[in-house]
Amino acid sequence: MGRNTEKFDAIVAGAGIWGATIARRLAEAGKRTMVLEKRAAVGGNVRCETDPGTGIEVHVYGSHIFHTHIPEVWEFVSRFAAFNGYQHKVLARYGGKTYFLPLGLALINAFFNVDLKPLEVQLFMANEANSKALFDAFFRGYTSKQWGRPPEEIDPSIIKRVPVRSSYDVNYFNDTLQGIPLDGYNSLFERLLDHPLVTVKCNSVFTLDDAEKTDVPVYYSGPLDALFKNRFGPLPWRSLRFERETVDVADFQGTSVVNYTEAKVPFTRIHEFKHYHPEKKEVMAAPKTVIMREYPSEWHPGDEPYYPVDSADSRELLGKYRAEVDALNARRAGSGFRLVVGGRLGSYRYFDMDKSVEAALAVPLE
């Protein structure tokens, strides 16, 4: 880490949606902290850039939604930014045809030239012929892009993570709380960690070497793997890879996401950035538009981890490493140290933003 830390009472290693959040709650609780971000700029995955040539503003990682149910959560984002009230609608790409996400009424009648009533879906859907060929459809061929292998051999929650409806209700989540930060996602992170008592060094790692000399509490979002070096191997992501691509039309697919379903097509999702910001007219009515296709990729040693694989394996590595952080805080009992883990990456779970931050308000500060 190279850096005194004596005038801190905290440290934060990682400037994602969890780290950033349990920044300001150490801050506004009178303690002096200190945020290590290895990157050259904060934000996580959520960072955004504005293209130079569109004024477009680019999930540099992936579109990002903040969506949630949760009042707590939406009350302490929005001290931080105003949203736009974006409703997110996810579109599918199969046989040459257009469908909407989620699997609701809109999907199956048209999928199946029919004209159901709400009543009459569950019906329908307990034909095993009718769910095969939808499953076949819209999720065996994305499922097995998007983990490297068949579904059958995935953990049966990933896949109940897309939602399933009885109505024609298109918005893709069923949070009424929505939106894109007007002034962007880069901004709330700023405000985030704009406080007095908060210290940011970006292109700065924190290492187990620095677990053993530091006094003060530290909230790590980093890999667990990475920090005790890799000792009993690296725990297994997926990782992606995204295309981009300024195209001159003013809109090349009429809304934010669509998903390619079909195994045939290597990428699995084209993100169109405008959308998000339906507010910023001249930026709707510009001549341009910046794409962004997402290709899955094996994951690694170097590459960015993006979803953890959930396997027997997996968690056994993750309980080694969990027992670690355990073994270190007792080692260093009473020196005022105490590693506290959290995130996408130190939880080795997939979080949506709202989650982070739930899990970021809970922690006990020390």
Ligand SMILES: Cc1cc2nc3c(=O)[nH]c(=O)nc-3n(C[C@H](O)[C@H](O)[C@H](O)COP(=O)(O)OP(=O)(O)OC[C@H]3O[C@@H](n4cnc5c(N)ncnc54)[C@H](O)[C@@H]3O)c2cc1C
The other form holds:
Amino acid sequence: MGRNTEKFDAIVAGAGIWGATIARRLAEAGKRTMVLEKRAAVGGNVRCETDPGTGIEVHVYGSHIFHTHIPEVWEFVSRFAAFNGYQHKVLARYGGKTYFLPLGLALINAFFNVDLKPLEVQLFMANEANSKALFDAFFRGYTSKQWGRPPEEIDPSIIKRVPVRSSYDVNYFNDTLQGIPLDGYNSLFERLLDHPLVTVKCNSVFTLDDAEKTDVPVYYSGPLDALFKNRFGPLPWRSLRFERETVDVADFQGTSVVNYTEAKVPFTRIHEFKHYHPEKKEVMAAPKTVIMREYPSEWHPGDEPYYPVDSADSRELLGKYRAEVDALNARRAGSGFRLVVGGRLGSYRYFDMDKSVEAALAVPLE
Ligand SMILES: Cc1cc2nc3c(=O)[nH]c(=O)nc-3n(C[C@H](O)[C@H](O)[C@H](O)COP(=O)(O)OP(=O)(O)OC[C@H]3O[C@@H](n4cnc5c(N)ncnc54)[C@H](O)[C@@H]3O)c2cc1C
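Taking the form predicted alone as the starting point, write out the structure of the form predicted together with this ligand.
Time for the whole complex; same chain goes first.
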């Protein structure tokens, strides 16, 4: 950390959406707050870049759509951003054709070349041959690529957990509160952290040594294993590799995300970012577009962690690291220091952005 933090009442380590929300709350509660961020910029995995050639907002860590059904979360983020009302739709390419996800009348009728009515869908899907055909086309290959396992190992029971819609509703999320910040995610973070009691330091890694020297509460959303110097070994993750390309065409795929569900196609999706801002007429009409292919990849220590790998081993490891947090807090009790851990890395859990904000709004402030 290497800086004097005595004049602060709290430290927030990690300026993703969890940490930035906590920092705002601390400042509004009158606490002088130091935000330390390991990367060169705030925003965590929601960080975007403006492509210099086209002016298109590129979601550096993969497409991010804000969606929620939690009014308090929507109210909170709406203080810092106006949203454009974008409603997310995802298409799937299989066998040379394009289908509307999620599983609903549009996909089922097109795939089986039938004309089901809403009340006929459940019965149709109860037929094992039908559900197997859908599973094989849209889930087996995709899931095997995502988790790096042979398609044969993918459990067909997945499809029983996938909700099937008996309607032509092709909105990917069920949440009515949805959109992309009109002036981009980075501005949302700038406004969240723009408070006279908040000081932000980028390129600053919070470490266990810092924790030992600090006498104020610390809200940490980095990885737990890294904080404790990997003393029990690394928690496993699945990673992603993104391949970005500027294409000389006004519209590459007609929508923001297309999933490629076949195992033989090496990537899982193509993102086309200009479609997140249909209100930007000039950008939409420009003769170029930016696309990004997403390749799931094995994670090795040092790689970007994206999806936690849930297994008996990883749960046991997580338990050990959590016990270290409790032990540290017990040892430092009475000093003013307290380590509060959260966010996707600290919790070792996948959270959508709204769930990260909800969790951050619920953290009791010291
Ligand atoms: C591919 C992908 C797509 C997604 N799409 C969506 C979507 O469409 N909609 C949605 O709602 N959610 C989506 N999410 C989830 C979303 O990314 C998370 O909800 C969000 O990033 C969680 O924020 P966070 O603050 O917990 O973590 P992060 O964004 O990871 O922020 C943690 C921050 O802590 C910093 N840090 C780490 N260690 C330290 C340290 N020791 N000291 C200081 N700083 C440190 C990191 O650099 C990082 O900036 C997606 C996730 C993935 C993987």
